[in-house]
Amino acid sequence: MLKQRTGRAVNIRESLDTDKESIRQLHRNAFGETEGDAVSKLAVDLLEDRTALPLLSLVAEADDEIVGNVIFSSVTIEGADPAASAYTMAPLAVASRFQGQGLGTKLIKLGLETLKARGAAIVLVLGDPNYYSRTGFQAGHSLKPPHALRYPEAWMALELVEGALENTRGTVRCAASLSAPEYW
């Protein structure tokens, strides 16, 4: 149990079947009208989507109410070690009362744990460098996205494995709900 600023205390854990539209509604919001409906069907979408599994999904509840949310999906690496375990991470969101509290962080953190206890060797990510080198995401890798990017300073990776990056190169490929050229 984590205690916020807001005081209200906040439980993390895997999701359920039961919270996809709380999920829903978390994305739409967090994300507002420019991107909201796009990343809130993303999510739901990776929740439903047998392409992504195995697939470790974390909500943060306050007071019943999921207020955070954030996704890991496996991935394949084409030209890899098929025994090569990697995540991409997408998407994460915070209601916005939560944000600036460090809850995200928490969220990726507890993800990446549980994802190095199940195996997991890489975790990727497209997004803000600033933000995501705080938990460990670097630029710089020899795994390459899915498709062209506008920012290839937001493409970071974090290994989970001492060595998984220098061993690892290869084109990522995606759960067929991430795959759209829209995400990228």
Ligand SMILES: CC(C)(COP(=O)(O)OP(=O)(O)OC[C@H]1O[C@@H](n2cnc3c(N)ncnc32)[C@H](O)[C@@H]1OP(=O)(O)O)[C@@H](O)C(=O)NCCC(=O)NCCS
The other form holds:
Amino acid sequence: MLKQRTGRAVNIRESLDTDKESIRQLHRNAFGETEGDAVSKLAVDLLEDRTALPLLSLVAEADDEIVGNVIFSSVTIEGADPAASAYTMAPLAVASRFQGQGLGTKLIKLGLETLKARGAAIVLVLGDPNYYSRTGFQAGHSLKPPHALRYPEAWMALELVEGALENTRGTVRCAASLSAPEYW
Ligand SMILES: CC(C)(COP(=O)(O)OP(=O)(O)OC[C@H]1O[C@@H](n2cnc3c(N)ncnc32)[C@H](O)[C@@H]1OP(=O)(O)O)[C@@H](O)C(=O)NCCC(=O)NCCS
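If the one shown is the form predicted alone, what is the structure of the form predicted together with the named molecule?
And the full complex, kicking off with our chain again.
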């Protein structure tokens, strides 16, 4: 369990169907005016997307309020032989008043541990290298993104099974709701 500075407890758990509206609101607020609508829609779409399964959605909760969320959705790697169990991590948000206290890192780490226990081998993310390199994500792997990228250095991967990245080549195909080129 994580303790916030005020002493209020923050619990992390898997999200429930009944959390969807709170998750939408969280992403809308955290990502702000320019990105909030698109990212909050993406989060809810992913939670309802059968092509994203198996999926892991974790929420951080404080006083019955959702203050953090991360979603890991399944991807396939076209051309990979042997096939590898892989996920992509998006979106991630922490409510502004809880930012900078380690909660985002905690959500990522708990997600990675949970996926590892469930047999996943690779996790991908498209995001700020300065932030995601802190939890072990690195560019320079051989997995091609589903679309051409504006910022190729932001396309990072992490292996949960030793050698998984070295042994896997191919093109990542993600859930339908994440497939729109504008997300890349
Ligand atoms: C990004 C986000 C999830 C981080 O959550 P958090 O709980 O504040 O993160 P942590 O407390 O684990 O880590 C905070 C550290 O990361 C740094 N950090 C936060 N966002 C960063 C970013 N985009 N790039 C680089 N560093 C970042 C902070 O400066 C802080 O550094 P410090 O420890 O040296 O002070 C949160 O700021 C957020 O929801 N932002 C709005 C939505 C967003 O941008 N999501 C990520 C999209 S890729």
